[in-house]
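Only one chain is included here, represented as structure tokens and corresponding to the form predicted on its own.
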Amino acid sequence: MHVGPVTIDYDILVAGLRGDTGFTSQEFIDAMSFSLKYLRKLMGADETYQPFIIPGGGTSAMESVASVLRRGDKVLVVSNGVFGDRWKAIFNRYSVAVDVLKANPGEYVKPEEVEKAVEEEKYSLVTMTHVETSTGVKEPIGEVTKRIRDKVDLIAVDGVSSVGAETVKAKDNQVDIYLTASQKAIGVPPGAGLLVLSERAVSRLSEESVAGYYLNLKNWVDVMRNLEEGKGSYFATLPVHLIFMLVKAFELMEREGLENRIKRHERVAKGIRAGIESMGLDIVARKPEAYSNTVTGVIVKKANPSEVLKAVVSEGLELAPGVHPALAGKYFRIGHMGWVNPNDAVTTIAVLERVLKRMGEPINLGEGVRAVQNTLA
């Protein structure tokens, strides 16, 4: 129950067990073509969007967004935590100006705040984080885009901890760049960054870009187009074996149905939160509308979060440390994404009850498991 990499389905792992399968093989070309097409569906995009699958992960996908920026452009970063702040750290390396709207820990930047900022200043790009992995807080993307779409050039959304588990509507919400990574809710090992770009965003790929070489999407766009059309193409080596695993994951998603997949994540998340609250613990996300389907931050009053993480491992459970500096030493995180099921929620709460009780944390022993069961029944 880590926030990523998540536990991988064995059928997905086996799909990557191949010997000499090169990036010029028809087998790989077909796998890339299928994956690129399915990525549009996963992102809620249509044929006007260009999909990309590039080496790396969420951060490489984020940095590749510099491909649409030019010297002197101004960027507004909407940050709800550590990974929202990463946008600023990335863009500060380039010849662009960066402003930041920042929420308090456990909260999200309100749509009206973003609207006010873009009314007062002209921005080439606004970036947001759909689900902030450091806190589990969800930004209301659709509400924000309705308010700012006609006031900014481009909108980019980090969906690293949302795509595959939350409703994502790139086209309907008029988002120009939606990105994610392979190792989160998609449920594949780490190694790929996945993006879709609108026609408006693709038109900004040019020699005037401030981007470097490897993550400059201008160098990848023709490769992606060719591979989707079933033609071999090369710029740099793609994560070949991971792509075969991605195909299997997408096949499993299609079999389950994306709506059913989102409902499963929502059900598991509700069960875990019910268990945490019934134990008497607080959740980092302060309002229910900010709860996500993928990550829950848990605040402890007495126990040392680091010791909790060590203890649960001995019980067969892996959780994630808290990484928000403002909450250092006060919380840990539960990841509930990918191939999680209701039994995982019950197990997680049961283990936490035992561990926290032994550590002297004031909890309502047994009430957490009861609440999970009642929520899932």
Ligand code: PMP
Given for the second form:
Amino acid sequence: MHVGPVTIDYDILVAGLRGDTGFTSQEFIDAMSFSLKYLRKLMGADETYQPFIIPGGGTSAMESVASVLRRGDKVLVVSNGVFGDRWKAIFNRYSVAVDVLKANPGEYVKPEEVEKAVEEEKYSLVTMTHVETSTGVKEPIGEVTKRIRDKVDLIAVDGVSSVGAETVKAKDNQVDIYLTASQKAIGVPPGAGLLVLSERAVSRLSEESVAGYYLNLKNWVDVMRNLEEGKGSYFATLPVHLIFMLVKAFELMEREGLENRIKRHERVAKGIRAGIESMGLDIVARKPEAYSNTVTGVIVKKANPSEVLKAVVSEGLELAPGVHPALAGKYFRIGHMGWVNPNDAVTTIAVLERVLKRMGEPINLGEGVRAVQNTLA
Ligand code: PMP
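Show the form predicted together with the named molecule, please, because up to now only the form predicted on its own has appeared in this conversation.
The complete assembly is shown below, putting the previous chain first.
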């Protein structure tokens, strides 16, 4: 129950076992072609969007967004925590200007605040984080884009902790760049960043962009087009074996159905939150509309969160540390994404009940489990 890399399905791991497959093999080209096409569907994008699969992960995908920026462009970063702030850290390495709108920990920047900011200043790019992994807070992407779409050039959304587990609508919400990483809700090992770019975003890929070499999407765009069409193409080596795992993951997603997959995540998340609340613990996301399907931050009263993390491992459960500096030492995170099922919600709460009781939290054993069961039933 980590926030990523998540537990990987065995069929996916096995799909990566290839002894003799290079980037020029037809098998690999076909795997890329399928994956790029499926990525559009996963992102709620249509044929007008260009999909990309690049080496790295969430951060390489984020940094590749510099490909649409030119010297002197202004960027507005909408930050709900650590990964929102990462956009600023990235763009500070380039000759562009960056403003940041920051939410209090556990909250999200309100759509009206973003609207006000883009009315006061002309921005080339606004970045958002769909689910902020450091707090588990979800930004209402559609509400924001409705208000700002006509007032900014480009909108980019980090969907690293949402794509594959939350409703993602690149096209309907008119998002120009939606990105994710392989190791989160897609449930594949780390190693790839995945993005879709609107026509408007693709038209900004040019020699004048501030991007460097490896993560410059101008260098990748023809490779992606060729591979999708079934033609071999090379700029730099892709994570070949991982792409076969991605194909298997996408096949499993298709078998489950994307809507069912999102509902499964929602059900597990609801169960976990019910258990946490019934134990009298606070959830980092302050309001229900900020809750996500993928991450729940849990604030403990008496226990030391890092001791909790050690103790749950010895009981067969792995959770993630709290990483938001403003809440340091106060919370831990439960990841519930990828191949999680309702039984994982029950066992997570069962382990937490006994570990937290041992650590002095006022827990009545069984109450948390009962709350999860009632929610799931
Ligand atoms: N954005 C979000 C929302 C994330 O959760 C993460 C990783 N936890 C990243 C970006 C960075 O991804 P990576 O570690 O794969 O570079």
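For clarity, a rigid core is taken as the largest C-alpha set superposing within 1.5 Å between two forms. Positions refer to the first chain, counted from 1. Quick caveat: nothing in here was measured; it's all calculated off a predicted structure.
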Inspect the rigid-core superposition and answer whether the C-alpha of residue 363 shifts by 2 angstroms or more between these two forms. yes
